[in-house]
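In structure tokens, the next block holds one chain alone, the form predicted alone.
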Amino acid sequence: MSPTRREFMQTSLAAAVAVPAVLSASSKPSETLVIGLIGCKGMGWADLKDFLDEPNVRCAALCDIDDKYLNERAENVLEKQGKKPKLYKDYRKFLERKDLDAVIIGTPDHWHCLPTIEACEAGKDVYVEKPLANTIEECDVMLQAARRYNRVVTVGMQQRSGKHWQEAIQFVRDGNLGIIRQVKFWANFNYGGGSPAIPDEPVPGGVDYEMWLGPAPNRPFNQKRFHGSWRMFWDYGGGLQTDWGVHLIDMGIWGMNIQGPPKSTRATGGNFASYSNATEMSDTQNVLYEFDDFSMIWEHNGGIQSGPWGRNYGVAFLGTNGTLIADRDNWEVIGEGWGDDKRMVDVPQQKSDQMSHVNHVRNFIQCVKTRKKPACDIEIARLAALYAHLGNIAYRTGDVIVWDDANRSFVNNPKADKLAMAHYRKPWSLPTLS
């Protein structure tokens, strides 16, 4: 497979996202649906958790490249589900698996492309970690692998399922909170501005690190770029503005419609509390989104866990008769004005009922079933992602960015174009769909 080039991008993305509601039925999975986890530790883990709590659900198989893991989630799925799974390191073995109906892939972000694509492929359908991909050019081939295979594909940004975010989104949709001027997204967390260096050192046993770098660039074994912190490093990761800005800006495409790039993306920040931590982040970041007649703010800061209203992480829509602020917890409104000038009531706290995750699992299961397009489509995390790589490369270009969304590059600006593009190291390679 020959790496994909952007003419191709832009004489086939159109075509392949033209998605019907109804998805092709070849290779419809009988009454009980079984499944595969590809990257077995953290959030791959909790995903499989959930989908064995559902009836008629059954694990046949684990991939991963970390013994230790592989065989401790053998065991768990043993208890779980009664049979052991069986066990592989090489993610292209596993897919060759007939009785795989559908496939979670919980890698780090940049192992998200190539087993989605392949999965896809080989006819299973594809619950994949958030963000989609670590690049814009690798999120749009999945989407078009998604597509031409007529494969049903989620991406793991559960709020899409979460009831108390679509009572949120619903009540500024339905226009409560007056003309929205500017919508707020943040996300606060320690592990954002990353941990102290360590030295390298060699390979803990039962690792398959060449596998695990896959792609990426060649690089030596060391603790910090691998389990728990990978995210916190440009070859496999975002940051906080991928991890958690899928998530929140996500709410701000649902909630205000938005079906497209901004007008363009400008970035502000630095490490300027952790630079002697082993990160390439920034622990500071501010976004500006630039729209028509509004505008999308996103900040994160690595370090800290406090935040606006009282919360590390949210969004907040902010509106000419009132302010709706949101995290997974609840939602609530602050009315403007005080007294008889008020321009509309407090909403208390709408509690979450912390179902979301698992209704999002459902509601994959249940489109494998009916071929209908999930709550989190691939098209809708794809601009999700996006929007948060934008914020990456306005940063790392210190450049106001436009993006064209029709020609899949930048506007004027091949610092930009570059780290939209996938860069794979020998022998792997992007593929391309002819």
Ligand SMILES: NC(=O)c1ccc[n+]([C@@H]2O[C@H](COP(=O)([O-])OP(=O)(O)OC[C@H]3O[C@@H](n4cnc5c(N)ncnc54)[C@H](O)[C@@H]3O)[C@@H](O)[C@H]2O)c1
Second form
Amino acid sequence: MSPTRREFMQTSLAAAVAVPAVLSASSKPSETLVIGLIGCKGMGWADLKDFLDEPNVRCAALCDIDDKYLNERAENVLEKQGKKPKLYKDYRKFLERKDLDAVIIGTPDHWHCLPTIEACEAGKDVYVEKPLANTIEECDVMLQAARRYNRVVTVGMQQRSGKHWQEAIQFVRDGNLGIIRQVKFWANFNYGGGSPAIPDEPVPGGVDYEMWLGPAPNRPFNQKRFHGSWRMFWDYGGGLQTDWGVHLIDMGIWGMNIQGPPKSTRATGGNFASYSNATEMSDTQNVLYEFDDFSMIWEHNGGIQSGPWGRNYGVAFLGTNGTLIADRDNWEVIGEGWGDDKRMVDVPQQKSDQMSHVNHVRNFIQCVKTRKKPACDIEIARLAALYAHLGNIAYRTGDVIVWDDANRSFVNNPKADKLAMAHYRKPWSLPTLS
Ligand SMILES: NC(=O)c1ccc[n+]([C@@H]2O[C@H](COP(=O)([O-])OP(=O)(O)OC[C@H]3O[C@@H](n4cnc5c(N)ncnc54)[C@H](O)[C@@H]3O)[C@@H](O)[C@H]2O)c1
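We have the form predicted alone; now please give the form predicted in complex with the named molecule.
Full assembly next; the chain just shown is listed first.
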């Protein structure tokens, strides 16, 4: 990290902390919220659908590098609102539209940073998908941009808006579990093992592959590194550790009221079961985050779909009185002790109302109007992304790594620093906003 960049980071984060809970708006949106979507195929469309189910929301524009999804989603929007949006293949042209109050960004992780920064600069509020970005450095510049331009920026970590998650976290924070000595997160998903490799092939018609790669290194087109499966390659994503890691680790950060990085992070793992598949990720990874008086442990197993407490993914807070286990369907507590020494009665499963995503969208819309910080303000998402990236960087370096948040770098570890930085392919560059 160059001294200039580091100085810039220090100033930016100090400034970020000083921001009041209510953001000032340079221009108030009118009664109807006019939105647009960049990245239309998967989650971006899932987000937009829920926006369009809300009153007084209109989609004016869509942007995608793939004609297939651009045209398909234009029809879907027509069906929902009775009017076709304008279509763009270049997000920079899309962002020139003056009528957009807010934009949804549903692109792969390597394409979260620049559109977010440029949307903020153009005076638009942003709902960007998780993880915040593909490197720690990008996350920091995005946070700075949100604050610099006074924008409402929320991140698609919808568990923050889930009622049953809020209740579970409150239960933990109220001290019911006694002394919490360990927080566990696990994500066991079939897709985390990758899938069989296939040869490179010509770029499909209607796809602007150069724009899909964007700041990532140039390489021949391969379907297994493209739509959806990009998450298994470092240039575009971070595998299960970042894909599910930000959602689940964020619950630990929230429950334990963590404000900064762990004392250290170490990891083991490897591609033990899926070694011939198209993936650069470990299919098996265990990460230990060190704190003074408790431990946090991340674990993922790609290629299987079963796990502890009968759940293939989840969070568990292990306390002296009981263990609280939660996933997207419910939370429950298993009490500790026996007979007269029963320290806590079990709490039966408390079901989710499955409204997390709808609530998250509603919270953002509300915050655009009130200029309040959203349920998953960008600073919350930045910390969750930091933890997820620390897990991957510890795994990739094989070192016990210590992140120095004040200096925005690792302690004596240039190898890890390199993995924390964005390495953009020209002509793309990460702005310094100085
Ligand atoms: N919140 C959640 O629960 C959740 C769930 C799934 C995915 N996600 C996140 O959503 C994002 C998208 O994931 P996905 O599975 O939908 O990916 P995807 O590959 O299915 O879709 C990405 C879309 O972005 C488009 N795109 C790529 N580069 C672009 C560019 N430069 N300009 C415009 N469009 C571009 C692609 O053509 C594609 O249509 C990821 O960050 C992912 O982590 C979040």
